[in-house]
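The chain that follows stands alone, in the form predicted on its own, written as C-alpha coordinates.
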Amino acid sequence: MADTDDIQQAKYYHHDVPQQNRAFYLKGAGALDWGMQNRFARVFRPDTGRTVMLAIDHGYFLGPTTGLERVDVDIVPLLGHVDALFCTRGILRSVIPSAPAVPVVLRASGGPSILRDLSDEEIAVDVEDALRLNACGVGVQVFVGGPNETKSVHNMTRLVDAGLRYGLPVLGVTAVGKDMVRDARYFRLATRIAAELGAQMVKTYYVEDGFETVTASCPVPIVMAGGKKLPELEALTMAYRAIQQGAAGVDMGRNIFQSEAPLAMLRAVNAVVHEDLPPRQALELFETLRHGAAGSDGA
(Lines of atoms letter the chains of each structure in order from A and count residues from 1; the text may use other names and numbers.)
(Lines give C-alpha, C1' and ligand atoms only; values in the text may rest on other atoms or scores of the structure.)
Protein backbone atom coordinates (compact mmCIF):
# COMPACT_ATOMS: atom_id res chain seq x y z
CA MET A 1 0.00 0.00 0.00
CA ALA A 2 1.03 3.63 -0.32
CA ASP A 3 3.37 5.15 2.26
CA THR A 4 1.16 7.07 4.70
CA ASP A 5 3.81 8.36 7.09
CA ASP A 6 4.16 11.82 5.60
CA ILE A 7 0.75 12.65 4.14
CA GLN A 8 0.00 16.34 4.41
CA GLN A 9 -3.45 17.69 5.07
CA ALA A 10 -5.07 18.93 1.84
CA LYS A 11 -5.81 22.64 2.02
CA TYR A 12 -5.87 24.21 -1.47
CA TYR A 13 -9.55 23.84 -2.28
CA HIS A 14 -9.94 27.13 -4.19
CA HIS A 15 -13.36 27.53 -2.58
CA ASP A 16 -13.64 30.99 -4.10
CA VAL A 17 -13.32 29.67 -7.68
CA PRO A 18 -16.46 28.09 -9.17
CA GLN A 19 -15.88 24.70 -10.76
CA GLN A 20 -15.56 25.04 -14.50
CA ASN A 21 -17.69 23.04 -16.89
CA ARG A 22 -16.56 24.12 -20.32
CA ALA A 23 -18.86 23.55 -23.24
CA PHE A 24 -17.48 21.30 -25.97
CA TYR A 25 -16.42 23.35 -28.97
CA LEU A 26 -18.03 21.36 -31.79
CA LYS A 27 -21.49 22.10 -33.11
CA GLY A 28 -24.08 19.64 -31.85
CA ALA A 29 -21.60 17.69 -29.72
CA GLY A 30 -22.22 19.22 -26.30
CA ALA A 31 -24.37 16.34 -25.02
CA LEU A 32 -22.17 13.52 -26.31
CA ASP A 33 -20.33 11.21 -23.91
CA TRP A 34 -16.78 12.03 -22.85
CA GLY A 35 -15.25 9.28 -24.98
CA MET A 36 -17.02 10.43 -28.11
CA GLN A 37 -16.00 14.03 -27.50
CA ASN A 38 -12.43 12.88 -26.97
CA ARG A 39 -12.45 11.09 -30.31
CA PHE A 40 -13.90 14.19 -31.96
CA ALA A 41 -11.12 16.27 -30.41
CA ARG A 42 -8.56 14.11 -32.19
CA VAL A 43 -10.24 14.67 -35.58
CA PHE A 44 -11.24 18.34 -35.25
CA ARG A 45 -8.48 20.59 -33.95
CA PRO A 46 -9.52 22.26 -30.68
CA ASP A 47 -7.77 25.53 -31.62
CA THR A 48 -9.81 25.99 -34.81
CA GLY A 49 -12.69 23.53 -34.50
CA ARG A 50 -11.84 22.35 -38.01
CA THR A 51 -10.27 19.37 -39.72
CA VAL A 52 -8.32 18.47 -42.83
CA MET A 53 -9.09 14.84 -43.55
CA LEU A 54 -7.35 12.90 -46.31
CA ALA A 55 -9.71 10.49 -48.08
CA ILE A 56 -8.01 7.41 -49.50
CA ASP A 57 -10.90 4.94 -49.31
CA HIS A 58 -11.61 4.96 -53.06
CA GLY A 59 -10.30 1.43 -53.60
CA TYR A 60 -13.21 -0.12 -51.70
CA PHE A 61 -15.30 0.14 -54.87
CA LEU A 62 -12.85 1.40 -57.56
CA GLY A 63 -9.87 -0.87 -56.94
CA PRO A 64 -6.45 0.70 -57.68
CA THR A 65 -6.99 4.41 -58.26
CA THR A 66 -4.63 6.92 -59.86
CA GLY A 67 -2.49 8.26 -57.04
CA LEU A 68 -3.33 5.35 -54.75
CA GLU A 69 -1.55 2.56 -56.59
CA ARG A 70 1.04 2.43 -53.79
CA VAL A 71 -0.35 3.89 -50.59
CA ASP A 72 2.88 3.10 -48.73
CA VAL A 73 4.90 5.15 -51.22
CA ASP A 74 2.54 8.01 -52.08
CA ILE A 75 0.31 8.51 -49.03
CA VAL A 76 2.29 7.59 -45.91
CA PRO A 77 4.72 10.54 -46.37
CA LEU A 78 1.71 12.92 -46.22
CA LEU A 79 0.32 11.72 -42.90
CA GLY A 80 2.19 14.23 -40.78
CA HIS A 81 0.20 17.01 -42.42
CA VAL A 82 -3.36 15.68 -42.00
CA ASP A 83 -5.71 15.93 -39.03
CA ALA A 84 -7.34 12.59 -39.85
CA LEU A 85 -7.24 9.81 -42.40
CA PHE A 86 -10.39 8.36 -44.00
CA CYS A 87 -9.50 4.85 -45.14
CA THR A 88 -10.47 1.18 -45.12
CA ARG A 89 -9.36 -1.27 -42.48
CA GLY A 90 -7.49 -3.32 -45.07
CA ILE A 91 -5.27 -0.40 -46.05
CA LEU A 92 -4.89 0.63 -42.41
CA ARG A 93 -3.65 -2.77 -41.29
CA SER A 94 -1.47 -3.46 -44.32
CA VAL A 95 0.41 -0.21 -44.97
CA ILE A 96 -0.40 2.61 -42.50
CA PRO A 97 2.21 2.79 -39.70
CA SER A 98 0.84 2.73 -36.17
CA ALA A 99 3.42 5.26 -35.00
CA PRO A 100 3.39 8.16 -35.15
CA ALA A 101 -0.35 7.85 -34.78
CA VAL A 102 -2.78 9.60 -37.13
CA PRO A 103 -6.47 9.78 -36.17
CA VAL A 104 -8.49 7.45 -38.38
CA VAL A 105 -12.09 7.40 -39.58
CA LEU A 106 -12.82 3.98 -41.07
CA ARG A 107 -14.91 3.36 -44.15
CA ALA A 108 -17.59 1.07 -42.70
CA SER A 109 -19.95 0.45 -45.64
CA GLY A 110 -19.33 -1.41 -48.86
CA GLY A 111 -20.25 -4.33 -51.06
CA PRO A 112 -20.83 -3.44 -54.71
CA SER A 113 -18.03 -2.42 -57.03
CA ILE A 114 -18.12 0.23 -59.73
CA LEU A 115 -19.48 -2.54 -61.98
CA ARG A 116 -22.75 -2.77 -60.01
CA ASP A 117 -25.34 -0.53 -58.34
CA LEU A 118 -23.28 1.36 -55.77
CA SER A 119 -26.29 2.09 -53.56
CA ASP A 120 -26.68 -1.61 -52.68
CA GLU A 121 -24.23 -1.38 -49.77
CA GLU A 122 -24.11 -3.25 -46.48
CA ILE A 123 -22.30 -2.60 -43.22
CA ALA A 124 -18.79 -3.84 -43.92
CA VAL A 125 -16.99 -3.25 -40.60
CA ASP A 126 -17.92 -4.44 -37.14
CA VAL A 127 -17.77 -1.65 -34.56
CA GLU A 128 -15.64 -3.84 -32.28
CA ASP A 129 -13.04 -4.12 -35.04
CA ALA A 130 -13.06 -0.35 -35.43
CA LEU A 131 -12.34 -0.11 -31.71
CA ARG A 132 -9.52 -2.65 -32.01
CA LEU A 133 -8.02 -0.32 -34.61
CA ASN A 134 -8.43 2.64 -32.24
CA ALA A 135 -10.57 4.46 -34.82
CA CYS A 136 -11.95 7.89 -34.02
CA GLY A 137 -15.05 7.25 -36.09
CA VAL A 138 -16.68 5.21 -38.83
CA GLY A 139 -18.07 6.47 -42.13
CA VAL A 140 -21.08 5.08 -43.96
CA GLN A 141 -22.62 6.02 -47.30
CA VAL A 142 -26.24 7.21 -47.30
CA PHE A 143 -28.08 7.19 -50.65
CA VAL A 144 -30.98 9.59 -50.09
CA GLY A 145 -33.19 9.32 -53.16
CA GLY A 146 -31.36 6.26 -54.47
CA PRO A 147 -32.87 2.85 -55.21
CA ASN A 148 -31.59 1.50 -51.89
CA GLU A 149 -32.27 4.60 -49.81
CA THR A 150 -33.93 2.86 -46.86
CA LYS A 151 -31.32 0.13 -46.71
CA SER A 152 -28.46 2.61 -46.66
CA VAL A 153 -30.16 4.72 -43.98
CA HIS A 154 -30.62 1.60 -41.85
CA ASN A 155 -26.94 0.77 -42.33
CA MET A 156 -26.17 4.14 -40.82
CA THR A 157 -28.61 3.90 -37.92
CA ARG A 158 -27.35 0.44 -36.98
CA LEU A 159 -23.83 1.84 -36.82
CA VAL A 160 -25.07 4.83 -34.82
CA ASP A 161 -26.64 2.48 -32.26
CA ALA A 162 -23.45 0.45 -31.98
CA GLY A 163 -21.31 3.58 -31.87
CA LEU A 164 -23.36 5.04 -29.01
CA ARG A 165 -22.69 1.90 -26.98
CA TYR A 166 -18.94 2.37 -27.34
CA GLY A 167 -18.46 6.12 -27.79
CA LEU A 168 -17.62 5.91 -31.50
CA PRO A 169 -18.87 8.76 -33.77
CA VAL A 170 -20.49 8.01 -37.12
CA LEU A 171 -19.83 10.05 -40.26
CA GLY A 172 -22.83 10.01 -42.58
CA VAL A 173 -21.62 10.43 -46.19
CA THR A 174 -24.20 11.82 -48.60
CA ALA A 175 -23.89 9.89 -51.84
CA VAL A 176 -25.02 11.36 -55.13
CA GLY A 177 -26.07 9.06 -57.95
CA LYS A 178 -26.07 9.89 -61.63
CA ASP A 179 -29.77 10.79 -61.60
CA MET A 180 -29.71 12.95 -58.46
CA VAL A 181 -29.62 16.73 -58.57
CA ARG A 182 -26.58 18.28 -56.91
CA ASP A 183 -28.09 21.42 -55.44
CA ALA A 184 -28.56 22.98 -52.03
CA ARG A 185 -32.12 21.73 -51.75
CA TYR A 186 -31.02 18.12 -52.14
CA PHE A 187 -28.07 18.45 -49.76
CA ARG A 188 -30.22 20.18 -47.15
CA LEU A 189 -32.49 17.15 -47.33
CA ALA A 190 -29.73 14.54 -47.27
CA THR A 191 -27.59 16.09 -44.54
CA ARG A 192 -30.55 16.84 -42.29
CA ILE A 193 -31.85 13.27 -42.60
CA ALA A 194 -28.43 11.87 -41.68
CA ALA A 195 -28.17 14.16 -38.65
CA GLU A 196 -31.77 13.63 -37.53
CA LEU A 197 -31.23 9.86 -37.53
CA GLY A 198 -28.13 10.08 -35.40
CA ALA A 199 -24.98 10.73 -37.44
CA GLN A 200 -22.68 12.87 -35.31
CA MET A 201 -20.98 14.39 -38.37
CA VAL A 202 -21.85 14.56 -42.06
CA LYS A 203 -19.75 14.63 -45.20
CA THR A 204 -21.30 16.29 -48.24
CA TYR A 205 -20.47 18.11 -51.46
CA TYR A 206 -20.07 21.83 -51.94
CA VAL A 207 -22.52 23.76 -54.12
CA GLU A 208 -21.93 27.35 -55.16
CA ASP A 209 -25.52 28.46 -54.68
CA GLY A 210 -26.84 28.12 -51.14
CA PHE A 211 -24.18 26.02 -49.41
CA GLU A 212 -24.51 28.24 -46.32
CA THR A 213 -28.12 27.03 -46.01
CA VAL A 214 -26.87 23.42 -45.99
CA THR A 215 -24.45 24.04 -43.12
CA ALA A 216 -26.92 26.23 -41.22
CA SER A 217 -29.74 23.68 -41.34
CA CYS A 218 -27.56 20.72 -40.34
CA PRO A 219 -27.25 20.49 -36.53
CA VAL A 220 -23.91 18.62 -36.59
CA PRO A 221 -20.53 19.45 -38.18
CA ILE A 222 -20.37 19.24 -41.96
CA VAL A 223 -17.16 18.17 -43.68
CA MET A 224 -16.87 19.07 -47.35
CA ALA A 225 -16.15 16.24 -49.77
CA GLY A 226 -13.39 16.99 -52.27
CA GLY A 227 -15.01 15.29 -55.24
CA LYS A 228 -13.37 15.03 -58.64
CA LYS A 229 -9.90 16.35 -59.43
CA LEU A 230 -9.92 20.09 -60.11
CA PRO A 231 -7.19 22.59 -61.02
CA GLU A 232 -5.47 23.64 -57.81
CA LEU A 233 -6.96 27.14 -57.68
CA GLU A 234 -10.47 25.79 -58.14
CA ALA A 235 -9.99 23.19 -55.42
CA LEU A 236 -8.57 25.77 -53.00
CA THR A 237 -11.40 28.18 -53.81
CA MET A 238 -13.99 25.49 -53.20
CA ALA A 239 -12.41 24.62 -49.84
CA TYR A 240 -12.19 28.28 -48.82
CA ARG A 241 -15.80 29.02 -49.70
CA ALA A 242 -17.04 25.91 -47.90
CA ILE A 243 -15.19 26.89 -44.73
CA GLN A 244 -16.35 30.49 -44.90
CA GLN A 245 -19.92 29.27 -45.38
CA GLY A 246 -19.93 27.10 -42.29
CA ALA A 247 -18.17 23.79 -43.03
CA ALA A 248 -16.13 22.38 -40.15
CA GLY A 249 -13.46 21.02 -42.46
CA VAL A 250 -12.73 19.18 -45.67
CA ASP A 251 -12.19 15.55 -46.57
CA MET A 252 -10.20 15.73 -49.80
CA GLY A 253 -8.75 12.86 -51.77
CA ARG A 254 -8.16 13.21 -55.50
CA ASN A 255 -7.46 16.93 -55.21
CA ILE A 256 -4.54 15.99 -52.95
CA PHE A 257 -3.08 12.69 -54.13
CA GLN A 258 -3.65 13.37 -57.84
CA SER A 259 -1.98 16.78 -57.63
CA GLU A 260 1.45 17.10 -59.23
CA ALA A 261 2.73 18.08 -55.78
CA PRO A 262 0.50 16.40 -53.17
CA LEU A 263 2.43 17.60 -50.12
CA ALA A 264 2.44 21.20 -51.32
CA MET A 265 -1.29 20.99 -52.05
CA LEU A 266 -2.01 19.47 -48.66
CA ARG A 267 -0.13 22.25 -46.89
CA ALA A 268 -2.01 24.85 -48.92
CA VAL A 269 -5.33 23.26 -48.00
CA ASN A 270 -4.29 23.32 -44.34
CA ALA A 271 -3.64 27.04 -44.60
CA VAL A 272 -7.07 27.59 -46.14
CA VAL A 273 -8.89 25.54 -43.51
CA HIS A 274 -7.01 26.46 -40.35
CA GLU A 275 -5.71 29.95 -41.18
CA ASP A 276 -8.49 31.25 -43.47
CA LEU A 277 -5.88 31.91 -46.17
CA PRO A 278 -7.63 33.24 -49.31
CA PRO A 279 -7.45 31.00 -52.40
CA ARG A 280 -4.97 33.00 -54.49
CA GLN A 281 -2.59 33.34 -51.57
CA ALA A 282 -2.98 29.62 -50.95
CA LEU A 283 -2.13 28.98 -54.60
CA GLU A 284 1.00 31.13 -54.21
CA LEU A 285 1.93 29.02 -51.19
CA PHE A 286 1.35 25.87 -53.23
CA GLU A 287 3.56 27.11 -56.06
CA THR A 288 6.30 28.19 -53.65
CA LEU A 289 6.30 24.81 -51.92
CA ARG A 290 6.00 22.97 -55.20
CA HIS A 291 9.10 24.60 -56.68
CA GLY A 292 10.99 24.91 -53.39
CA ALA A 293 12.61 22.38 -51.16
CA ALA A 294 9.29 21.14 -49.75
CA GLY A 295 7.80 20.44 -53.14
CA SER A 296 10.80 19.70 -55.33
CA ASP A 297 10.59 15.94 -54.83
CA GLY A 298 6.97 15.85 -55.97
CA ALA A 299 5.83 14.53 -52.60
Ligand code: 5RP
Given for the second form:
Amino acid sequence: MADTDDIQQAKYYHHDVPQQNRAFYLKGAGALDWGMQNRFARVFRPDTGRTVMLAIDHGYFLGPTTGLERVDVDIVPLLGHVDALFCTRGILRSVIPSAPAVPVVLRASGGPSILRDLSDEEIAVDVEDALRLNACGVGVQVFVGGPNETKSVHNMTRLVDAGLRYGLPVLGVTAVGKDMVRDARYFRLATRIAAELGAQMVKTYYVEDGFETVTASCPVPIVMAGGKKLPELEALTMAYRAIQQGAAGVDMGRNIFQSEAPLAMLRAVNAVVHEDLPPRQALELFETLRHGAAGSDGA
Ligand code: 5RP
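Based on the form predicted on its own presented above, generate the structure block for the form predicted in complex with this ligand.
All chains and molecules follow, beginning with the one already shown.
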Protein backbone atom coordinates (compact mmCIF):
# COMPACT_ATOMS: atom_id res chain seq x y z
CA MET A 1 0.00 0.00 0.00
CA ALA A 2 1.17 3.51 -0.74
CA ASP A 3 2.80 5.41 2.13
CA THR A 4 0.22 7.80 3.63
CA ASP A 5 2.75 10.14 5.33
CA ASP A 6 3.41 13.55 3.81
CA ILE A 7 0.86 13.19 1.02
CA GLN A 8 1.37 16.04 -1.46
CA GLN A 9 -1.51 18.17 -2.59
CA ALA A 10 -2.41 17.28 -6.20
CA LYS A 11 -1.85 20.34 -8.39
CA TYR A 12 -0.95 19.42 -11.99
CA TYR A 13 -4.39 19.58 -13.56
CA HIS A 14 -3.36 20.99 -16.96
CA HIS A 15 -6.57 23.06 -17.12
CA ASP A 16 -5.48 24.40 -20.51
CA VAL A 17 -5.12 20.93 -22.12
CA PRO A 18 -8.44 19.36 -23.16
CA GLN A 19 -8.51 15.60 -22.78
CA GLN A 20 -8.52 14.04 -26.23
CA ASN A 21 -10.71 11.25 -27.46
CA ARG A 22 -8.40 9.49 -29.86
CA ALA A 23 -9.97 7.69 -32.76
CA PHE A 24 -8.83 4.08 -33.12
CA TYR A 25 -6.79 3.71 -36.28
CA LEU A 26 -8.38 0.62 -37.81
CA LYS A 27 -11.32 0.73 -40.15
CA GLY A 28 -14.60 -0.30 -38.53
CA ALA A 29 -12.99 -0.79 -35.13
CA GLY A 30 -13.84 2.55 -33.49
CA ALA A 31 -16.74 1.23 -31.46
CA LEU A 32 -15.02 -1.93 -30.24
CA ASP A 33 -14.21 -2.43 -26.59
CA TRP A 34 -10.79 -1.49 -25.22
CA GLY A 35 -9.61 -5.08 -24.91
CA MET A 36 -10.55 -5.88 -28.48
CA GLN A 37 -8.82 -2.75 -29.76
CA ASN A 38 -5.77 -3.64 -27.71
CA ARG A 39 -5.66 -7.12 -29.24
CA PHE A 40 -6.03 -5.56 -32.68
CA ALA A 41 -3.14 -3.24 -31.87
CA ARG A 42 -0.92 -6.26 -31.29
CA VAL A 43 -1.77 -7.67 -34.73
CA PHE A 44 -1.96 -4.49 -36.88
CA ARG A 45 1.03 -2.21 -36.39
CA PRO A 46 -0.20 1.14 -35.05
CA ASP A 47 2.39 3.05 -37.12
CA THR A 48 1.17 1.64 -40.46
CA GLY A 49 -2.25 0.17 -39.60
CA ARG A 50 -1.14 -2.98 -41.41
CA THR A 51 -0.04 -6.51 -40.61
CA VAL A 52 2.17 -9.24 -41.96
CA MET A 53 0.53 -12.34 -40.58
CA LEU A 54 2.19 -15.66 -41.34
CA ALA A 55 -0.34 -18.43 -41.99
CA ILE A 56 0.88 -21.87 -40.98
CA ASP A 57 -2.46 -23.47 -40.13
CA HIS A 58 -2.58 -25.68 -43.24
CA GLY A 59 -1.90 -28.89 -41.29
CA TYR A 60 -5.38 -28.77 -39.77
CA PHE A 61 -6.77 -30.32 -42.94
CA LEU A 62 -3.66 -31.10 -45.05
CA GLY A 63 -1.30 -32.77 -42.59
CA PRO A 64 2.43 -32.05 -42.94
CA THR A 65 2.42 -30.06 -46.17
CA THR A 66 5.60 -28.86 -47.93
CA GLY A 67 7.41 -26.28 -45.85
CA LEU A 68 5.54 -27.17 -42.66
CA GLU A 69 6.98 -30.63 -42.07
CA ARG A 70 9.02 -29.29 -39.14
CA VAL A 71 7.54 -26.07 -37.83
CA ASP A 72 10.12 -25.99 -35.02
CA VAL A 73 13.01 -26.05 -37.50
CA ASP A 74 11.67 -24.03 -40.42
CA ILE A 75 9.09 -21.60 -39.01
CA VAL A 76 10.26 -20.66 -35.51
CA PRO A 77 13.34 -18.81 -36.88
CA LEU A 78 11.01 -16.58 -38.92
CA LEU A 79 8.90 -15.39 -36.01
CA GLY A 80 10.96 -12.28 -35.28
CA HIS A 81 9.85 -10.91 -38.64
CA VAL A 82 6.10 -11.44 -38.43
CA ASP A 83 3.49 -9.17 -36.87
CA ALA A 84 1.25 -12.13 -36.08
CA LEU A 85 1.06 -15.88 -36.53
CA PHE A 86 -2.05 -17.72 -37.75
CA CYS A 87 -1.86 -21.28 -36.46
CA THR A 88 -3.65 -24.08 -34.65
CA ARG A 89 -3.51 -24.51 -30.90
CA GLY A 90 -1.79 -27.87 -31.36
CA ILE A 91 1.18 -26.38 -33.17
CA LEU A 92 1.20 -23.41 -30.81
CA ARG A 93 1.43 -25.48 -27.66
CA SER A 94 3.81 -28.09 -29.05
CA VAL A 95 6.43 -26.06 -30.90
CA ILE A 96 5.96 -22.27 -30.78
CA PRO A 97 7.95 -20.70 -27.93
CA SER A 98 5.93 -18.49 -25.56
CA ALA A 99 8.86 -16.07 -25.45
CA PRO A 100 9.76 -13.92 -27.22
CA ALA A 101 6.03 -13.41 -27.64
CA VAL A 102 4.50 -13.40 -31.09
CA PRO A 103 0.86 -12.26 -31.36
CA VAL A 104 -1.29 -15.22 -32.34
CA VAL A 105 -4.55 -15.56 -34.24
CA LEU A 106 -5.81 -19.09 -33.61
CA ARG A 107 -7.35 -21.26 -36.28
CA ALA A 108 -10.66 -22.04 -34.58
CA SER A 109 -12.58 -24.15 -37.11
CA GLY A 110 -11.87 -27.59 -38.50
CA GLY A 111 -13.00 -31.16 -38.78
CA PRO A 112 -12.81 -32.56 -42.31
CA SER A 113 -9.51 -33.54 -43.89
CA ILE A 114 -8.48 -33.05 -47.52
CA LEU A 115 -10.05 -36.49 -48.11
CA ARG A 116 -13.58 -35.21 -47.38
CA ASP A 117 -15.83 -32.20 -47.93
CA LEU A 118 -13.78 -29.32 -46.54
CA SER A 119 -16.80 -27.15 -45.96
CA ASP A 120 -18.18 -29.52 -43.33
CA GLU A 121 -16.39 -27.74 -40.48
CA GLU A 122 -17.26 -27.22 -36.84
CA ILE A 123 -15.89 -24.82 -34.27
CA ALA A 124 -12.66 -26.45 -33.11
CA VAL A 125 -11.53 -24.23 -30.23
CA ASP A 126 -13.31 -23.09 -27.10
CA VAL A 127 -13.00 -19.35 -26.69
CA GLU A 128 -11.72 -19.89 -23.15
CA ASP A 129 -8.82 -21.90 -24.51
CA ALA A 130 -8.04 -19.11 -26.95
CA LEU A 131 -7.90 -16.71 -24.00
CA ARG A 132 -5.77 -19.14 -22.01
CA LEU A 133 -3.33 -19.05 -24.92
CA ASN A 134 -3.44 -15.24 -24.85
CA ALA A 135 -4.60 -15.21 -28.47
CA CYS A 136 -5.25 -11.87 -30.18
CA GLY A 137 -8.01 -13.34 -32.29
CA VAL A 138 -9.61 -16.47 -33.67
CA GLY A 139 -10.05 -17.39 -37.34
CA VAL A 140 -12.95 -19.33 -38.79
CA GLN A 141 -13.73 -20.39 -42.34
CA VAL A 142 -16.99 -19.31 -44.02
CA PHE A 143 -18.10 -21.17 -47.14
CA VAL A 144 -20.46 -18.69 -48.79
CA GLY A 145 -22.27 -20.50 -51.60
CA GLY A 146 -20.92 -23.87 -50.48
CA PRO A 147 -22.89 -26.93 -49.39
CA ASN A 148 -22.41 -26.05 -45.72
CA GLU A 149 -22.86 -22.31 -46.06
CA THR A 150 -25.29 -21.84 -43.18
CA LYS A 151 -23.37 -24.13 -40.81
CA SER A 152 -20.06 -22.38 -41.47
CA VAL A 153 -21.61 -18.93 -41.06
CA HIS A 154 -23.22 -20.15 -37.84
CA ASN A 155 -19.78 -21.34 -36.63
CA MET A 156 -18.56 -17.81 -37.20
CA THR A 157 -21.47 -16.06 -35.49
CA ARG A 158 -21.14 -18.29 -32.43
CA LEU A 159 -17.47 -17.40 -32.19
CA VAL A 160 -18.32 -13.71 -32.67
CA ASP A 161 -20.76 -13.90 -29.75
CA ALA A 162 -18.18 -15.65 -27.56
CA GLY A 163 -15.44 -13.27 -28.67
CA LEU A 164 -17.53 -10.22 -27.85
CA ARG A 165 -17.95 -11.49 -24.29
CA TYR A 166 -14.18 -11.43 -23.82
CA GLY A 167 -12.86 -8.85 -26.26
CA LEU A 168 -11.49 -11.41 -28.70
CA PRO A 169 -11.73 -10.43 -32.40
CA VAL A 170 -12.85 -12.92 -35.04
CA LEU A 171 -11.18 -13.29 -38.43
CA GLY A 172 -13.71 -14.51 -41.00
CA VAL A 173 -11.87 -16.50 -43.67
CA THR A 174 -13.67 -16.61 -47.03
CA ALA A 175 -13.14 -20.12 -48.35
CA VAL A 176 -13.79 -20.82 -51.99
CA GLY A 177 -15.05 -24.21 -53.12
CA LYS A 178 -13.42 -25.90 -56.12
CA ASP A 179 -16.29 -25.11 -58.47
CA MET A 180 -16.82 -21.54 -57.44
CA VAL A 181 -15.74 -18.49 -59.42
CA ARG A 182 -13.06 -16.44 -57.73
CA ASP A 183 -14.01 -12.95 -58.82
CA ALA A 184 -14.64 -9.58 -57.20
CA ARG A 185 -18.38 -10.14 -57.25
CA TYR A 186 -18.04 -13.32 -55.21
CA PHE A 187 -15.55 -11.82 -52.76
CA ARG A 188 -17.66 -8.70 -52.28
CA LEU A 189 -20.52 -11.01 -51.32
CA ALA A 190 -18.49 -13.27 -49.04
CA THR A 191 -16.48 -10.57 -47.24
CA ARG A 192 -19.50 -8.37 -46.71
CA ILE A 193 -21.53 -11.26 -45.28
CA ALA A 194 -18.69 -12.09 -42.88
CA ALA A 195 -18.45 -8.47 -41.71
CA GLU A 196 -22.19 -7.90 -41.51
CA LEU A 197 -22.56 -10.96 -39.32
CA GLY A 198 -19.90 -9.73 -36.93
CA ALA A 199 -16.38 -10.69 -38.03
CA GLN A 200 -14.10 -7.85 -36.93
CA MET A 201 -11.57 -8.66 -39.68
CA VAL A 202 -11.80 -10.69 -42.87
CA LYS A 203 -9.34 -12.70 -44.89
CA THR A 204 -9.85 -13.12 -48.60
CA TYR A 205 -8.01 -13.81 -51.84
CA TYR A 206 -6.73 -11.20 -54.24
CA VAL A 207 -8.42 -10.79 -57.61
CA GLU A 208 -6.89 -8.86 -60.50
CA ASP A 209 -10.10 -7.20 -61.52
CA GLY A 210 -11.95 -5.10 -58.95
CA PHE A 211 -10.20 -5.96 -55.70
CA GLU A 212 -10.58 -2.33 -54.62
CA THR A 213 -14.36 -2.81 -54.72
CA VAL A 214 -13.96 -5.74 -52.31
CA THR A 215 -11.96 -3.70 -49.80
CA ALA A 216 -14.18 -0.63 -50.23
CA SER A 217 -17.43 -2.47 -49.59
CA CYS A 218 -16.16 -4.44 -46.60
CA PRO A 219 -16.51 -2.25 -43.49
CA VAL A 220 -13.71 -3.98 -41.52
CA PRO A 221 -10.01 -4.58 -42.30
CA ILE A 222 -9.24 -7.12 -45.00
CA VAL A 223 -6.09 -9.22 -45.03
CA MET A 224 -5.05 -10.97 -48.21
CA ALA A 225 -4.50 -14.74 -48.26
CA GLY A 226 -1.61 -15.79 -50.45
CA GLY A 227 -2.92 -18.91 -52.17
CA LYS A 228 -0.80 -21.41 -54.06
CA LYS A 229 2.95 -20.88 -54.43
CA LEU A 230 3.84 -18.39 -57.16
CA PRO A 231 7.20 -17.13 -58.42
CA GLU A 232 8.43 -14.51 -55.93
CA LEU A 233 7.87 -11.52 -58.21
CA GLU A 234 4.27 -12.53 -58.81
CA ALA A 235 3.60 -13.03 -55.11
CA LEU A 236 5.18 -9.68 -54.24
CA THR A 237 3.19 -7.99 -57.02
CA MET A 238 -0.03 -9.50 -55.73
CA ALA A 239 0.71 -8.36 -52.16
CA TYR A 240 1.64 -4.87 -53.38
CA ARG A 241 -1.53 -4.48 -55.41
CA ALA A 242 -3.70 -5.77 -52.58
CA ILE A 243 -2.19 -3.23 -50.18
CA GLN A 244 -2.43 -0.37 -52.66
CA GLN A 245 -6.04 -1.35 -53.31
CA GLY A 246 -7.03 -1.15 -49.66
CA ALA A 247 -6.00 -4.35 -47.87
CA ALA A 248 -4.81 -3.83 -44.29
CA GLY A 249 -2.17 -6.49 -44.62
CA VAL A 250 -1.54 -10.05 -45.64
CA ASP A 251 -2.02 -13.45 -44.06
CA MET A 252 0.28 -15.41 -46.35
CA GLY A 253 1.49 -18.95 -46.01
CA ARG A 254 2.83 -20.97 -48.94
CA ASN A 255 4.31 -18.02 -50.78
CA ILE A 256 6.53 -17.49 -47.76
CA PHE A 257 7.28 -20.88 -46.26
CA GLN A 258 7.54 -22.65 -49.64
CA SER A 259 9.90 -19.99 -51.02
CA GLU A 260 13.49 -21.13 -51.53
CA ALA A 261 14.43 -18.42 -49.04
CA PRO A 262 11.53 -17.95 -46.62
CA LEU A 263 13.23 -15.38 -44.40
CA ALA A 264 14.24 -13.22 -47.36
CA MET A 265 10.73 -13.50 -48.78
CA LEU A 266 9.18 -12.59 -45.45
CA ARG A 267 11.36 -9.51 -45.19
CA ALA A 268 10.49 -8.49 -48.74
CA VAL A 269 6.77 -8.90 -47.98
CA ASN A 270 7.28 -6.75 -44.88
CA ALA A 271 8.75 -3.99 -47.04
CA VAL A 272 5.82 -4.21 -49.45
CA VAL A 273 3.24 -4.10 -46.67
CA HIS A 274 4.77 -1.58 -44.27
CA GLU A 275 6.92 0.57 -46.57
CA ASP A 276 4.88 0.43 -49.81
CA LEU A 277 7.95 -0.92 -51.61
CA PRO A 278 7.04 -1.62 -55.26
CA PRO A 279 7.32 -5.24 -56.40
CA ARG A 280 10.49 -5.02 -58.53
CA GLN A 281 12.36 -3.30 -55.71
CA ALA A 282 10.96 -5.85 -53.28
CA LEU A 283 12.29 -8.61 -55.55
CA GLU A 284 15.72 -6.95 -55.55
CA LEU A 285 15.56 -6.85 -51.76
CA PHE A 286 14.61 -10.52 -51.76
CA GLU A 287 17.56 -11.40 -54.02
CA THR A 288 19.98 -9.33 -51.94
CA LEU A 289 18.83 -10.86 -48.69
CA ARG A 290 18.76 -14.32 -50.15
CA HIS A 291 22.38 -14.13 -51.25
CA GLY A 292 23.65 -11.99 -48.40
CA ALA A 293 24.67 -13.24 -44.98
CA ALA A 294 22.34 -10.94 -43.01
CA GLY A 295 19.07 -12.03 -44.55
CA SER A 296 19.93 -15.48 -45.80
CA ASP A 297 18.09 -18.46 -44.52
CA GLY A 298 21.16 -19.87 -42.89
CA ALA A 299 22.76 -20.92 -46.19
C1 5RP B 1 -6.44 -22.24 -45.25
C2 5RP B 1 -6.11 -20.89 -44.73
C3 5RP B 1 -4.73 -20.45 -44.87
O4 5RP B 1 -4.33 -19.83 -43.69
C5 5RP B 1 -4.68 -19.50 -46.01
O6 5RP B 1 -5.01 -20.17 -47.18
C7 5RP B 1 -3.35 -18.75 -46.11
O8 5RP B 1 -2.39 -19.54 -46.58
P9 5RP B 1 -1.90 -19.48 -48.08
O10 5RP B 1 -1.25 -18.12 -48.24
O11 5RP B 1 -0.92 -20.61 -48.19
O12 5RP B 1 -3.09 -19.61 -48.98
O13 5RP B 1 -6.92 -20.18 -44.20
O14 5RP B 1 -7.71 -22.54 -45.04
